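Just one chain is shown here, as structure tokens, and it is the form predicted on its own.
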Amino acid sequence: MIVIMGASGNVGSAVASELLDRGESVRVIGRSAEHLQSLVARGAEAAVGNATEVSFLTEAFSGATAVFAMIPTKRDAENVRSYYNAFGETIARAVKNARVNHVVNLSSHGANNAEGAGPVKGLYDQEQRLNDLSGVNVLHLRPTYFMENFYADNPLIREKNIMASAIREDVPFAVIASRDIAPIAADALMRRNFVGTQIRELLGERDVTMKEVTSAIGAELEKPELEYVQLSADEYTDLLQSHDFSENAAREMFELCEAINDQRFAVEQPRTAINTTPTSIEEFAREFASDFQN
């Protein structure tokens, strides 16, 4: 039995789906039975409850040959790092209580930084926490910046014909489609051929700049005039807070943008065929345009 956290989200649901396609026994965790129904209909077992409770998570992990662990984002958290640490401690305790031997942990590119990486600092803490568990083999998957983050620009494109963030337009950085994580995570969960603690970075198809992202999306939207605007700290955090981010979460996201600008959100492992994933920014732009038009 392979247990999947976050099974109603983009990454967790894709991992669960991949495993079901391969005929694996899967238990999916979520707060809502309704949101897990499509996976249950395909043969998954549902564990419905509050994943911030050690007792529930311990029971959900019981009997697992492997666990896909992740901390869901919470943009209204009053203190993002404290939220990550509280949730992460629950996961670690449940792994220990349930005597899980193999964990594939969804971390992030940049989680080598204890400071200065925005919300990713909480994933640095979680990596250390899981590394300290005795007798548990842990693979930390470190995908880079999600392409899906660009969907947040939909209102700006409609209202002002711009894309915007605090990232400089000329800084190349790696971006990934979240679905490209699923086959890699599924392989690791099935094979369980990692020992001790290991790190695997997932770097997307290539590095891009925000100018290139805007150009690709503008071309698919038939908006060649689409412009990218770099926002100041106050402009960017005000924008995020208008979309229900807490003040702390907005400031943490600005710090992440600054880490990209300063190359602190940088690749530790050289780009290879193994850590390069298939979806290009042009492919994503076509999907973005379809979503935008519908």
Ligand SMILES: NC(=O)c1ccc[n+]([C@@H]2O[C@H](COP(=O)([O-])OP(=O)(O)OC[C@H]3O[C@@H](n4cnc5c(N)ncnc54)[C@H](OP(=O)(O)O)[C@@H]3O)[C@@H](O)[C@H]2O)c1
Given for the second form:
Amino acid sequence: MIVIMGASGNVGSAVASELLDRGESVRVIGRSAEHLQSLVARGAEAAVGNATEVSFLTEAFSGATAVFAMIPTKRDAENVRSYYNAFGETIARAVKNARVNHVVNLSSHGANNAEGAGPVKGLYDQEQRLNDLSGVNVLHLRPTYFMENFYADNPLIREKNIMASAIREDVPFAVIASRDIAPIAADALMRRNFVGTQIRELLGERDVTMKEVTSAIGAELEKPELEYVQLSADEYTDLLQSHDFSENAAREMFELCEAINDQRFAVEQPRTAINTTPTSIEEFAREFASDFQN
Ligand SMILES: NC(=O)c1ccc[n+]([C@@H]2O[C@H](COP(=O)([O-])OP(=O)(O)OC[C@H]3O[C@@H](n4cnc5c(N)ncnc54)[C@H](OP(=O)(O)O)[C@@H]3O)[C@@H](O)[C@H]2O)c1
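Form predicted together with the named molecule structure, per the form predicted on its own context:
Starting with the chain above, the whole complex follows.
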């Protein structure tokens, strides 16, 4: 039995779906039975509850040959790093209590940075916490910036014909379609061929600039005039707070943008066929346009 956290989210749902396609027994965790229903209909067992509770999570992990662990994002967290740490501590305790031997942990590109990495600092902390568990084999997957983040620009495109963030328009950075994480996570969960603690970076198809992202999305939307605007710190954090981010979460996201601008997430492992994933920004832009038009 392979147990998947965040199974109704971007990554967890794709991992669960991939494992079901491959005929594996899967238990999926989430707070809403309804959100898990499509996976249950395909044979998954649901564990419905709040993963911030050690007793619930221990029960959900019991009997697992491997666990896909992740900390869900929480844009209204009063203090993002504290939130990640509290959630991460619960996961570590449940792994220990349920005597799980293999964990595939959803971390992030940049999680080698204890400071200056925005929300990713919480994933740095979680990597250390899981590494400290004795007798547990842990594979940290470090995917880069999700292309799905660009869906947040939908209202700006509709209302102002712009895409915007605090990332510079001309700095190349790696972006990944989050579904491309799924086959790699599924392989690791099934094979359990990692020993001790290991790190695998996942860097998308190629590095792109925000100018290229905007141009790819503009082309598919038949809006060649779509413009990218780099926002100041105040403009960016105000924008996020108007979309339910707490003040701290907005500041952390600005720090993440600065880390990208300064290329502080310099790749630990150089780009190779192993850490390059298939979906290009042009392919994602086609999906973005179809979603936008519907
Ligand atoms: N966005 C990026 O660019 C990026 C890049 C690298 C790494 N990451 C990391 O990836 C993670 C987010 O992954 P994701 O985008 O797949 O997440 P997501 O889409 O936000 O999904 C998280 C899922 O967890 C469930 N959930 C939330 N709170 C829960 C709770 N208390 N108990 C049980 N289930 C809960 C939610 O389902 P219900 O609401 O149904 O419970 C939700 O479907 C974060 O740790 C983030 O730092 C993100």
